[in-house]
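The chain below stands alone and is given as structure tokens, in the form predicted alone.
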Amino acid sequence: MKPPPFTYLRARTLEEALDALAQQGAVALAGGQTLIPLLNFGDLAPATLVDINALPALGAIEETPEGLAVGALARHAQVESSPVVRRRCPPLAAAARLVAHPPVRARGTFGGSLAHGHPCAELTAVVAAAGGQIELRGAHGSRTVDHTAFAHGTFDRALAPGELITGVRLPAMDGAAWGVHEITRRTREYAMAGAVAALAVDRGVIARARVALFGVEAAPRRIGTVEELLVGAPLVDAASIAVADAARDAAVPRDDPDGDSPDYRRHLAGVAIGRAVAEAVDRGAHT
């Protein structure tokens, strides 16, 4: 298939490429892992691309006094094997590792994947159980909004017309004990459910939890329920605590293309965040 003709531009600086997806129709190209299929498939039609691969500063991955900043052009390879990011925030080294086949994380980038808003994005999920902030610019100035603001629903984030993604800033999530796990029917292919959990541990004992799922819901968010069962309790008896029980409570299962039932995906909720906190303690107790 071919896609529809399109004008295209390369943008030398943020200024240009914000100027040009001021214009009607106009759509920006980063990775095009999602974006250039769509066109194939004649799913989209615009009247320009604004390619901002020739925008290096927005790539950058730098440590931050409260943790991380990470470029909207980082590519999930980058984020992947980025020392900074094993180091202030592992779940998502670890959640990037998740994403399809290296060819795909090697021009898929952090900021398309947002932009995207698949309700199955890994990285989608660590922002939400970080507690992350988008930052946004137009031409008529930049934004910064939190993640439970930016994710409304599948395909649904709050980006208006003209608008970029920057960057992401995260707060550290550089205790030890942490997991991400995510149940496929195939390797490589969207979560059915998956879960990142990190912990952190003063004395032996959960001082804070941060408990995210994806796949199942419309969008990937932090599961409360989950994290209040969480604080409080000693690291060696997490595992045993109900947290599948209460995900299976929480969880919202949106319309699955695949016609699984709500309860199958209930299920998944549970097992899934089951696994990520057992994963959590069984990392923390060997560190």
Second form
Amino acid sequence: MKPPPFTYLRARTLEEALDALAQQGAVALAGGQTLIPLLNFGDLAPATLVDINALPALGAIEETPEGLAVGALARHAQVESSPVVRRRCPPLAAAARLVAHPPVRARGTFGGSLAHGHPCAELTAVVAAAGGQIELRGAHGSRTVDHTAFAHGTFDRALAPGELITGVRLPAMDGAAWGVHEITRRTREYAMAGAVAALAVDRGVIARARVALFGVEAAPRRIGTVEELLVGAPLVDAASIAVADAARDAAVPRDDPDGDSPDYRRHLAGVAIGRAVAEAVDRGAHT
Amino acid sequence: MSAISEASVTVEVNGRRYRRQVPVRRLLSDFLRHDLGLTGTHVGCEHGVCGACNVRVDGELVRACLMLAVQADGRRVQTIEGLADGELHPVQRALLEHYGLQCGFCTPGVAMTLSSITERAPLDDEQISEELSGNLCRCTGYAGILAAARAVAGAAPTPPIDPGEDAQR
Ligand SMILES: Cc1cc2nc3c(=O)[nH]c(=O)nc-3n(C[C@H](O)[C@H](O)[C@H](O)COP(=O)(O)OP(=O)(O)OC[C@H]3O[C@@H](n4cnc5c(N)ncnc54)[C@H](O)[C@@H]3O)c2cc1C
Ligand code: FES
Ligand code: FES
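Alongside the form predicted alone that was just displayed, please also present the structure of the form predicted together with its partner chain.
And the full complex, kicking off with our chain again.
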């Protein structure tokens, strides 16, 4: 199918984009890797597409004292290969590699991923694990929101009409013990279940654990009970901790009547978290 | 500036400059096929899943069905028609030699993917299958496609299947 008629504006400045987005029926066009399929399907009929691809400065990836600042227009492929990301937040680079297929990663953007709010979005899961901050700009000013306050549920996020994500600030997750694992039916499809685990280790003992689940619930989320089990344990023993059971108990599968059964998805949540933690332990033990 | 519903699009496709007036809703895939008559770029799903429409824009491999023609304005596009330069491109020859095509519907997209990875050779098998994960073949001709990919981008190319030997068996 073809996109329904719309008008198009290639924004030259952020102000121009925000002015245009303040109009009724205007939507932002970033990588287009989700928006254009929705148009092709006839699921959306926006009045105007505001192309933000030419906006300067929205695409930068920078090191900050706390960690990383990733611009909304950073492409998945850029995030995947960025030396700064690999140093400051290696799980983010690993997660970017799990997003779709290479040509989709060439165009899809970090901001687009977060804005769309897909429950299986890998990058959103890393932002959740890290406790990132989303920077937003609207016609009436800017604000910063915590990821937990931003991603409420499936396709549901704290984005006011006409508001743009300009970037994301992420605390560093630069410890050696991390893992990102997802279970898919076919390579690089949306995950049935996935997990991010980042363990800070102090003298062989897990001092801090950040473990997020994605694909199963309405939105990616940290699983506190799993984190509590891990903290205080020697890293070498962590693989034998019953994190999978805890994850299964904690997971709240989203409503998906056409999908797999809630029990099966709870089971996959356990498998995904178990494997992400095992990967983290393994990586931590070998560095 | 105000929003437009038609745009004048100037692109360089396979080294030739084209200029057309099109509605802004025109997909790049349709622009190539219908406005420029370059029907080698195939359209399978129009939602980014199959890879039949893969082309290169400023050297980067992208889905032509997920880009608007107006977004290609001022850019360089390479399609399957631009691969052969008098003689077959090495990836085309490899697909031929390794039986990497059956009905040929997915082949233009596959060839564009291979052309983009050849430049990064050598790649190991895992890297090759990662790159090819975005191309679906309805004929399920993956074994031949992978063999062709290994031949052009693999660290250890597999020898072509010898049809003579096969016939003797
Ligand atoms: C075959 C296929 C497989 C995929 N698999 C995965 C996968 O496994 N995991 C995954 O996470 N994604 C997947 N995707 C989606 C892909 O990652 C998209 O690139 C991404 O979700 C959206 O980013 P985009 O830049 O393309 O956004 P667009 O498509 O341009 O926009 C998506 C939505 O976000 C809005 N938007 C975009 N940027 C901003 C911004 N800065 N501020 C406010 N709103 C904005 C748009 O208005 C629109 O509503 C897949 C896509 C395809 C085609
Ligand atoms: S037609 Fe573009 S990916 Fe299928
Ligand atoms: S050869 Fe027929 S679709 Fe691939």
